[in-house]
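Encoded as structure tokens, the following chain is the form predicted alone, with no partner shown.
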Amino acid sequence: MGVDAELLFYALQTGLLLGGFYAAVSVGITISFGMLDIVNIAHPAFIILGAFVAYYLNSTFGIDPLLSLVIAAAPAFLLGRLLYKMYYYAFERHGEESLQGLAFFFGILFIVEIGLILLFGVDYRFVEAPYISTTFNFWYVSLPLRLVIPLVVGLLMVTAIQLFTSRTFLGRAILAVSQDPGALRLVGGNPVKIKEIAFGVSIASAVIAGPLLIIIQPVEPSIGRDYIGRVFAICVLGGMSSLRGTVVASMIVGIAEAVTATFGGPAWAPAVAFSLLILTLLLRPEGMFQR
């Protein structure tokens, strides 16, 4: 096997096991923009929240990372609920939630960010755990522990939000309140609850995304813009509110990004997914797939 090839197969490998970590990072967006209509452009802070919760945990307490991933997602979701609750009374219920709310949440973003740096300054910071340093060589392919883990937690994330949104009553709700919202109220439910909880699954989602990041790479409060246009461009060419689009989209980010760092290096590879967001928005607006 020549030098290119292995590197090349080096770059898919890379891609797919970022895939999967992109797919839990974006599956929040494909809730609060595809699904709802949300703008929610603060959806990486709550990433690096949830990143640093986990360090925190982790320092302070010696809590595994995983662990830290199950305690802050009930947290997670009451905050969802309280900040959908804040933008539906400012803004959604008098029709201004377009630049207003968008505003809102530009602020909420620099919010998070700011007392991130209050709170733990602008260094690096990580986290211990035994198997992040593991590494499983089988032949050409290598497994690191720290990208097959977020893999595997982000894919099952997933999985579970497509089968809560397509095998129970709440679910269908939520899609029956991005679809319909006056069909909804005609059979009794009130979008407005719908969508509370609906956002409020968003913002766990990407807290409980944040310990998959600081077990992958050291973090600092500012990190989340580098997933801005990342997490929008996968929505946007997942097909705005489909989950298996949203896994698909995460595959193909993940791939093109590893080749490009591997072959063109790392510097280009954050223009990847803004390249893929104007290309989508060109050639194929509805994105690969449509519910």
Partner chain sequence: MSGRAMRVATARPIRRRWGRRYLLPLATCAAIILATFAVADSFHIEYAYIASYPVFQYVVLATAWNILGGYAGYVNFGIAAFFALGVYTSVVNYLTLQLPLPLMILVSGVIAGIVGFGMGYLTLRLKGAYFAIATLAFAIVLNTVFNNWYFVGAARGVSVLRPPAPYFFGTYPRYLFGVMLGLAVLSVLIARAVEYSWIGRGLATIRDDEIAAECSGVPTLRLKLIATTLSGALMGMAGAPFAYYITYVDPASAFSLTTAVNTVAMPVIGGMTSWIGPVIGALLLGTLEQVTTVTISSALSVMLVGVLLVTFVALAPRGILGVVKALWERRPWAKP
The other form holds:
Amino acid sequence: MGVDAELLFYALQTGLLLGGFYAAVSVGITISFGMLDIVNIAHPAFIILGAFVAYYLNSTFGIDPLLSLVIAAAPAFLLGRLLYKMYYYAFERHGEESLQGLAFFFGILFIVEIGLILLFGVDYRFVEAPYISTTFNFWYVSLPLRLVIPLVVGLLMVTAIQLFTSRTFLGRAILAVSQDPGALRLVGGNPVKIKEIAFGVSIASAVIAGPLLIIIQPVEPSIGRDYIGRVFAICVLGGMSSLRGTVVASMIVGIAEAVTATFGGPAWAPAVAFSLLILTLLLRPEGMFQR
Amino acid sequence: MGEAVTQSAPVLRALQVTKRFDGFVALDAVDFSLREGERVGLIGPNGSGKSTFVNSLTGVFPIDHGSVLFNGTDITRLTAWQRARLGLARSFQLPRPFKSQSVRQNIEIPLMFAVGQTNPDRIAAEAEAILLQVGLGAQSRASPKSLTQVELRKLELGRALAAKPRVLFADESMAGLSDTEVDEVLEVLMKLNAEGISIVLIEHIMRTVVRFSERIVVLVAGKKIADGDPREVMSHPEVERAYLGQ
Amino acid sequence: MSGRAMRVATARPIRRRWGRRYLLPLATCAAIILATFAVADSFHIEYAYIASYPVFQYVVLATAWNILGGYAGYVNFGIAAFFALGVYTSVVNYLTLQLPLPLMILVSGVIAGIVGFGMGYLTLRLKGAYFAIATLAFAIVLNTVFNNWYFVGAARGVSVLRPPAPYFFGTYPRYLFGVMLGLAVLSVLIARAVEYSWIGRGLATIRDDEIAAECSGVPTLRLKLIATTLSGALMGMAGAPFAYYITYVDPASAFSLTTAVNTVAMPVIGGMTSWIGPVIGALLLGTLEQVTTVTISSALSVMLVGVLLVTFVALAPRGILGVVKALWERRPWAKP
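Having seen the form predicted alone, could you give me the form predicted together with the partner chain?
The next block holds the full complex; its first chain is the one shown before.
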């Protein structure tokens, strides 16, 4: 292979690996924004929160980030439910969620970010785990575990949520709510309760993605902002509420970023997702995949 | 629809209007025409495409196929506000008042934007006159939030009227109203019609529509299945089936 | 199209007698400017100007944001983008032509206004939530561009030396203070004029119900574009003097999230439906922030803004203005 082709090959490889992680990051937005119609722009802040939970548990107790992922899931689910309750009682109940809800989540984003700065400062933090510096190589393929593990966990997460929404009663109820809140009430379900649970799942998925992020790269409180573009770009690109679409869109964004970083310089990467988002919104607001 | 166009030139015509949502055909090649000063009832079961039809003709969303003519001019590509300025007004089935403005200010908006009046004193005076006409004279300074259901219906009509329309789509829902309230709304509509406004009444309650209309159009599953004299239409077998089968 | 359809947006209501409409506000503004100068001068320290500059900057930003956000209900998170356009217009000017600041403010306004128009044209057809996300996206794309633009120092930044202050103002901080105070008054006048004009009436119907507005003849897209352009232009103008205020410009300071959150928080806290709301919010919150920054810490003071934003939006969505109005309507001495 020539130099350029080789570079491209490595970029594709990294992009695909990153894409799996992006799926983990975005699946929550697909639930909250795509299915529940809640514009949670604070979603990335919860990813960073999760990353710092992993950092804290790792640096003080030496807990493996993958274990902290399990530890953080339940409290995060409860946090999500609480947040939805606040959101529901303050806005959705009055039908005033659009403008005020946006400002609300913008404030939450800011509070989490500044809170993390107050607690941990603005320096980059990282975790220690045996697998972070391990890389498997064969032929032209190199598989660093710090990217493979997030990919695997991310895909597992999306699969689990896919199974949850298609196989369980609760999951199907969430899909039903996303299509027609009134219909569910007719069969005796409580849409508010169901949205609360779904939002809990969404926040939990964000917090779970945090430890994965800090396995991939060092983290500081404000990098969450880069993920605002990514998650919404992926959600819209993937057709809003389609989980399969989310995975494919994640891969596309991952590859686009890796290729840009390789050929245009890493400093341009943050603009990729946003440009994709703007393009998608302008050209095909309904996304590329229908449910 | 032969008999509908013989008497005078139609003010509004829809030709083969088709609208799809995600592959679902909400309107399937519907033809429609409305004469100057005519009172037409548009009926059909729930989900038959009545509101989609109104939205398509008033420009709330673009149609996929077909064309709309107003006074012989093609308005298919015009936006809703451009159509409102031409004289195509509507009320909404679920009232949609401007909540942050007073009842009179609600009426002033079409006077300012659809009619293009600029003198504030005249706008205010005319808005008051319209409120009297629809029977909301006493609520002029109230907030729409304090209005009852029938008053909101009247506000909808008043706001449509303030656009000085030549055609009015009255997308009504009088199901919750008492008989006298229904009469009140119908009376307002008859008064407007007497002033030369062509009216298309969209309503569920059959009695009301039959009482009001000179002609009735029936939509079922996005298709027009009947169009003509109220009594004839009501005895049309397909219409009977659509309604009794409900 | 017929003649009636072509007679576009000439509706202009509520023209009050011109003395009350123009003379009174202008006289009030002159009095406010003179009084503010007198107060700031009375401290006899440069810090009075430096500390109050951000407060007036936020009056401009909050007022500008509210023209689209408050009047029309379209949330623009791209504040930092417009502000930074102004900042970097100044920086480019500093590195090249070194034209005087007032001229640069004007140029910044034009550039940010054009960009606002372009962004609006592309995104205002989207539903409100998508619009908000697109504006946020726009800010980050622009941030990335400036991070990579080496002429203006890229991510490292560039330092800007203050030229001598114009004669009347004495010191440069006093000059900047005066410029920003003037801009604040100007933007409030513009916002007030918009609110009471046919544009403001139209924007309010968009906030209430966009489809009903369209069907009442309101050219919604056109009005939103006017609002976005005006709002963007004013934000850009607020950015131009900032380069000389901080004297070291990098993307992190020009695109600061704190600026964006403050700008959203102030109208929300003050009240979004009228021009006075953002002014109240900016004066109160801006002052509070300056005080807490000095007495406690800057991180805590921005934290306070976030908490206030969330609290107000959840508990008092109509802001201070709404609370005062509600209290006034329930005043015990009122006649039944």
